[in-house]
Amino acid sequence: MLKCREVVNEADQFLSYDLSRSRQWRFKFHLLMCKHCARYIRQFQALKNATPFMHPKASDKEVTRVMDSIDDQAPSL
Amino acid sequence: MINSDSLALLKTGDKTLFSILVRDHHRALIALATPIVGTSEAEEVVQIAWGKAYNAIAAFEGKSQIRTWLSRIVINEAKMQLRARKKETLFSDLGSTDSDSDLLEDRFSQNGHWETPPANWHYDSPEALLMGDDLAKCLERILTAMPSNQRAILEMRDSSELPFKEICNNLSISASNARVLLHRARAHLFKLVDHYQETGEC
Ligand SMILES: [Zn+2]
């Protein structure tokens, strides 16, 4: 059986179908057996997902700011 | 959120609906031209781009996210910068991976199993997961105190969800470098969720 830390390490290229057909085998049964790595696993992808959303809005100013500058610059049509 | 209907209104030079763009993308753009540039310069390229963003969005032909298209654009427009300034690499620690060591090794046990299992996460979204007042601020720590190549790769990847073949090709570093530095970045985030999520503070 694949250690957890080594299903940890390859996470990545098992979501993206990355690994060798046996290996991705292996790694499957490691998740029917270990329900921390199948945790590990669910929440990495959770985490992935949420990534794009880590940044806050821009504030009024900021949006203010970059329309102006767009409002200043010579057309290029 | 721009839909398919407000696309086409969008290439049309609406300004209104530019704006949102801005309001949406904006933080995320800074984040990544910080690493490339630096602080004090990230924000005057994302300025020009933003510039030229509005000029070419009638070319955008939505095959790739928004976000995807816009962070192509910061990341020429930092590299131009890079290039007006002389300066070859873009940061000193470029294909380093050995300034941090693996932040989830202390979780398992010698023979590699778990020894500290990650908490069960409770989160009412996808979106939700990163948002909230008390994270943003860990967060924001977390992700200055990371070493810039770990945090460029992070926000290219998963922040502006650019393929991985082309985010090396950017950085001119090896896959496997890069595969390092992205699995260091992310532990730093995992492990900040993780703590989050079981104790309520960071
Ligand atoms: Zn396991």
Second form
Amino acid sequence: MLKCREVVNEADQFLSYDLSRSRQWRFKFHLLMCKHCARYIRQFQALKNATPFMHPKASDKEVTRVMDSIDDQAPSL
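Given the form predicted together with its partner chain, state the structure of the form predicted on its own.
All you get below is the one chain by itself.
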């Protein structure tokens, strides 16, 4: 059986069906047995569904401003 930490670490792959068939089944079995992980997966799915509606897409100007700020703060090697 999977450990809870594995479920947390691979939740996105599970919800995107990016895991092997056997790994998907192991996930489903764990979720049947562990109410905490099942709740985590439900909440994670709800967050993934809501994210596109949380704020409008950044403009090119905003992206450039943020990227320039990151470049300015990066330590020089």
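Residue numbers count along the first chain shown, from 1. Definition used throughout: the rigid core is the maximal C-alpha set that superposes within 1.5 Å between two forms. From a predicted model like this one, the values you see are computed outputs, not experimental measurements.
In this overlay on the rigid core, residue 58 has a C-alpha that sits 2 Å or more away from its partner position between the two forms.
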